[in-house]
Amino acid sequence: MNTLASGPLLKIDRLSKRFPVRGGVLRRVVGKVNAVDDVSFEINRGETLGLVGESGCGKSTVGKTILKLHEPSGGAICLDGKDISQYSPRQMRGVRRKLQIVFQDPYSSLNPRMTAADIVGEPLAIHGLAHRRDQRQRVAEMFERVGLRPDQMDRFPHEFSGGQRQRISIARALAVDPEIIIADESVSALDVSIQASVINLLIRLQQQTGVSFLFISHDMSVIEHISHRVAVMYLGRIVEIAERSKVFAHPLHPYTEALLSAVPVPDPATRRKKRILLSGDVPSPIKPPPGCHFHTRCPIAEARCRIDVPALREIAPGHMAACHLR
């Protein structure tokens, strides 16, 4: 990959989305769902940071709050500087060009009534990007640069493959020249031998144009392949954060120890570290345990990690971790 730009392009400070659970018969507000919990992180231009967690532990959230396709509840999303958490819609219009989304289902994210070219061009005629009558080569350009034949472009979704079909998503966030990417568990629908494909286009492009991306995914594997930096994160919070190297090397949280042990190896005989389980299931977003949230499945858990809230700490050069015994 490409030497990384100095400076941060996104910096996502203390975001917080908190949703609201109704109940009874007038759909009064009874509670409310901890979805992002006091989430911080930086992406650099050019670089791949890779957000990992278990299943709802809010990882899309976070992803389609920075997008403000969900409002923020609190926190600062500065990109290039500027802080964009309370723009209007308005607003928010001139920097979707900046930030683009691949969504997970290839098959539900693209209108089955357009063309795949109507498809890719849409956001360059929504952004003024391109004429009509220069829009077509524009969308051309794209499917060659996304491994698509431009003979395609006037067929229809359904007759394309879910591989095919997520390259298309691809182009169509290409299209206006973003500055970051965000990946929401892009390749988790598609066959093992598609993901390599597609993560391999995505290695590519980013070399070509040096777009950013946020890779979301729950698969430590995929993770490790296409990441520059990794976050990890449990119930709404970001427990450890560092260079992918250090991180698949040596985990400093438990819970990310626990997540690496799991990691298929194709010689279980030459597992490096002893499998470990963890007790109980993930709790409820809408009442988390006090203290560390990973307490209740943490082996290694003391009496204040039930009380004390451990900070997102430096603890060794470029290793940020949240936990009270490291």
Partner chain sequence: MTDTNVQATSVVADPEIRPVINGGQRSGRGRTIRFMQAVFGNRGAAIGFILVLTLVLVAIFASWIAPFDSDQMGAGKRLSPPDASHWFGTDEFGRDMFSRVVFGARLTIQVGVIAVSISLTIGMLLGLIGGYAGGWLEKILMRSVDVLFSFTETLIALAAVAVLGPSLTNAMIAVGIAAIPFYARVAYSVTLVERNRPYFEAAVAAGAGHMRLLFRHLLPNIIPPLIVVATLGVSAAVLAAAGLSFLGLGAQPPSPEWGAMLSSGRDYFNRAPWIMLYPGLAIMITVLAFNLLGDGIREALDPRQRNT
The other form holds:
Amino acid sequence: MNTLASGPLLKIDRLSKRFPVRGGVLRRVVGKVNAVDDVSFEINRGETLGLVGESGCGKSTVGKTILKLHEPSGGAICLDGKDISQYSPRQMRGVRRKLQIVFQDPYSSLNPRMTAADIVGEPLAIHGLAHRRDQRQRVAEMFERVGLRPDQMDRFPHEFSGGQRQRISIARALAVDPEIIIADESVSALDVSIQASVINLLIRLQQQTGVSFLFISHDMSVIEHISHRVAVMYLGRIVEIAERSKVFAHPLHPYTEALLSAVPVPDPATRRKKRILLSGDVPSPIKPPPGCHFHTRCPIAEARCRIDVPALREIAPGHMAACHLR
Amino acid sequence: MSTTAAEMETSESSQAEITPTLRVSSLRAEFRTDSGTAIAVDGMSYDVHAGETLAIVGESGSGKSVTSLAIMGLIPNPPGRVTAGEVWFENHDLLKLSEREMQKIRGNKVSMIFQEPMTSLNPVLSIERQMVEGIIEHLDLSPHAARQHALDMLKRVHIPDPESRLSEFPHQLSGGMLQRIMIAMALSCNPMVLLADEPTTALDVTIQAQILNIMCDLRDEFDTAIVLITHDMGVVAEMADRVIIMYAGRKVEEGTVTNIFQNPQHPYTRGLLGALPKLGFAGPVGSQTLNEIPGIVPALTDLPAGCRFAARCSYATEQCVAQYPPFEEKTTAHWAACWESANLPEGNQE
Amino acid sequence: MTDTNVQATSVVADPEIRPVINGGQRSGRGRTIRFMQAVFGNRGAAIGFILVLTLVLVAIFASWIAPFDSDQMGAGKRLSPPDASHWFGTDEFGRDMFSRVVFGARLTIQVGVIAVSISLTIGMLLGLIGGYAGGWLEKILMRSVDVLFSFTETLIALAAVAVLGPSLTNAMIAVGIAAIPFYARVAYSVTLVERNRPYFEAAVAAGAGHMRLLFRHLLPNIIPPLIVVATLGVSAAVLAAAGLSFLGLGAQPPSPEWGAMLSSGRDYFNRAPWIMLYPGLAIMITVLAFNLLGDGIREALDPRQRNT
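Based on the form predicted alone presented above, generate the structure block for the form predicted together with its partner chain.
Full assembly next; the chain just shown is listed first.
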């Protein structure tokens, strides 16, 4: 890990993404969902930022907006100091080599009508990084690097198992030497034993190449295992962000506490420990509660939590949380 | 497999042993596929008693879900078929019952909840209609009393404002809410057995915690026997009294939850435990490598003669490859199918 | 829980079980074989395939099969009923009906292939571009398609023939043009599904340009469902072209086009029903054949089987 003094590799500043909500017979725009609401964070070189939250919290939208698969509604996305948030699709093509993504579903994230070699080689061809013969060589190298057999590279995706397909996705992302890979629930669809090997692979690749990860997941244990720093999202906002050990050992936001407490621990001896049980469901992101979004489920909420939006502030050194009461 | 654990358990224990609520013995289910006959479940046996939670653990294709579908008579035929075994419930072999007789038992005395609550509910019928119909049919109540009962059940699973929920349709409700409704429906006829197939897998962790809590409370209140099918060792540790580990259609280990977690006798169980990232890991990133189980599950259409895990097992010997190990008691009330379990190192994982 | 709630069929559809039940690794050739098995496992599809194959063979070898030339007048007595020398009888000019029906297969295959090629190619491109582009281009393309779609195909075909003039070639073109909106809509909806799949997003994220996204990622994935539609579309095209010919707007006498034959046989229906019977039967069997085959292919391409 070589953190350069030149500033963070990726700096997200007050990023927001609103989706129109359509309703009625005429499908008119009747409202907006703040899928991502004023989100800021940084990722350094060789670092993994874990982005954790429950379904609908906007964590995947953050990833896709950074890649400009969704146009951001506001805020800046600075890659290597350059703001790419206003880049045209043509300008984006120039920087896409640096930003890669690995999706959740190993079945639908690979084009079923292309061979594994073509899939992994495609980014190389797009960015003109290798001539035809070199490309095969490079693809073979990638196959070996992610633990696939190069002699299987002319097979089609359906001929591989789920874990192997996820390795193909990783090889595709890795082929162009990206600076950052966005891993969007990349291990969530895999069986435990396969998941372990893909997590090990990602960590090993980071040690070898110094690539950074934005690791998006709902699984607290996986996030803790893989991340240097962790950001917790709830209904479009970051509620807590800090070094991994700080978030997991001394969570400051009541939501983080509840999230940690809800994780079932694979040890029957700890079974009867006291849990913080949140009541109710995650509110609809179309109509989030006013003030602190979490106040409807928060065990310690007070009157002002229902009115004022808490700012994300440094509560302990290097430990930011958005809570009035901490 | 010479003697099943279920048989040994009853033969060895005292006469005071209560008969199990549900007994599955030597169940075998096959599916016809393009590439041959897949043996999805092969000689599965278990007992489950009132008020007890039995967890059945396994990865994709282990046969854990097919087992419960077979019990419920819900295996689509074709391509599937139960080719052997018995399922004893209230002195009947469920596999020999007619479809009509099964309908009386399904959703009444034996209930099932599925992973995807959304797909298990009819999207064009209101919650009230779906709940009340089942109650009227099985409990023989008047429509009014049935509605009242449905309301009571919704309150039991902590659904806020149950009156208005009744008139809503599945798509108007969140996943967590729907799963609670499924549980309320499943328990509304006070079943003796609840088969829960990955009931919380599709849910967020805070909602999962709520659902697991509700299931525990209801089990204790109604003395229901729960068969919990899951891949999540965390949920198992949280909920189960006894655990069965399945691999490629067969039971490879069975024991109390403490035994399974603290003294696993099968390398596959140890592998699974070692593959889990554990909360509370504090070392630098990359300082701990998760245990990998190399290779993939054998195709169910082309199963090896010996131990099905042998190709992926670091302790496998020639005997393991040649001969399927007997499912035998290794320590008290703890069975495993492994030739090498005596030679496994100390500790509970790889 | 009542039984209506139970999704028993989901067992095999469950992606978790499927790959393992079917075995981990399989070859591409195996997939083709399984596809063929799926097509032929369906009795209707097998019959359809055999009928279509027969039709094609008859068209190719028409001059060997037919005992007479299609236009040879006086091959037998006028309006003679079917017998050993003229299996389907003769028409008002003494032409051998069997030979005419056999040569008619050629025209029918031509009509089907050319008309469907026109509508499939143009419709597919319109739908593909509309579904891919989004924004104003999508609106313009798809709204125009909707407007065309609101007229019946026959009306569009009639209008096209009116402009182009009556001939078999023009009838083919007219029928082809008339079906474009239908293919465009199918291609559009399939494109919308495919462009929301992660593999497409992955290609965008990799920096792929328009051409690559359109023709390397989307096109190969929208073709299979369109093949089904096209197979079913052949029968519609054959029927529509026969209809135009029947109205005198397509093939002109003495062309042995089945629709035209039906038309000219009308006057003799009371005395010589076989002049209408055999071309009519030929049209019916052809339509049935392509429908059966299309249904069979659709079932074989069912996502449950395709995704394994």
